[in-house]
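Next comes just one chain, in structure tokens: the form predicted alone.
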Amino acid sequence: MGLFDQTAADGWQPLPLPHAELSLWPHWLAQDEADALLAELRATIPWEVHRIRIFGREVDSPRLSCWIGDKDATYVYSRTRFEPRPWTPALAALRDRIAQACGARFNSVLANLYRDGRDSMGWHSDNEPELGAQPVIASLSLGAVRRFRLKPREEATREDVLGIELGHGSLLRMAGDTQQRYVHDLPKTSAAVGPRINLTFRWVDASRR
């Protein structure tokens, strides 16, 4: 599928991913607002290193993270249970704006801080039971431009991979069967890139655990 071209007019742009609902708003936040939000979140979110399980052993995740949400929005990822930290005023206001833009509701957000090109996210899908069968996940990117990739869950060739350059202030909406049919990652890069914050808003249904 190659690399998605963001040169079209701003606003929601559907992305070419068969049997999925994927769209990107390249400049959802103006640069000055994105700059201010990046600085505030770097300073105010209680960043920590999460422990994740890979091939049967626990390791430090290659990024800094924080799980934030309503009191009952407990999340289990990589066999680790995360209790949400309370909403900050900035994140609560941002949640409501993104919910309106995406036509969805959110009660939690996973914040990830990629300090440089060595920090990454491996192939996975957000298909945990508490997210539901067809979750709407909104992903806001701040800071350095990084490449986000998606590929079919079954065996895929290089031509099956869709790459998206997620820029400062961009908003990605994943819905429908995206999480059931595809996996995604954020690979390492040898380029000299600065820090990037990614916020993935979602709805956790406590009754599904």
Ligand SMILES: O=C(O)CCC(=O)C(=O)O
Second form
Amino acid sequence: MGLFDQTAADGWQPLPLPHAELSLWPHWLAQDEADALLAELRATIPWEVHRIRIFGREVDSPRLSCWIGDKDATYVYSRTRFEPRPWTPALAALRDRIAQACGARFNSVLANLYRDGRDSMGWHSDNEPELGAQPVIASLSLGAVRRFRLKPREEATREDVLGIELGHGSLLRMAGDTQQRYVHDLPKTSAAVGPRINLTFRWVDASRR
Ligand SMILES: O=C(O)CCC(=O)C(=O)O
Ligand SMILES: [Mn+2]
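With the form predicted alone already on screen, would you show the form predicted together with this ligand?
Then the entire complex follows, led off by the chain already shown.
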């Protein structure tokens, strides 16, 4: 698995985020490959509505999701325990390529489908204990370009918010103290946007819980 060495030959662009580690590879997948993957995942993933807890109240999450991974990669999210669905051949192949690009290993992926601009994800960080203190999380985006934002966990002013447009086929790598220091979201947009799929690959160790 080894080190994450950025070289001039690859497409990683480091993004400015003090005390954290964030890089974007804007066109990690070529257009035709990204098109095919978007169509396949939309049709084959068993999309479901996850229930999440907000201010103590359980509500439908405003997007469709599916947790996929190794059998032992169970995950407690918003106080709900998710048993992973098995890898499909396409997702397993993708996992291995993304592991290679990111210099990390992954045993699970959270797939999200944002049907249109009304679907979103609120401020949170991926800091569940089973992910460990400094997780490497790889985020692949397909479909409509949406804005992804990060802000410091504490005392954020408007200037502290970093917005990144995540385009079709882009790969975002979050590592180091990114989850400890920052929260991130995917806001709604009033623009007429089509569907978007986002895959966040993670390493879950259920024994850390
Ligand atoms: O859709 C995205 O780009 C982010 C999704 C996310 O943060 C998550 O699933 O934890
Ligand atoms: Mn997240």
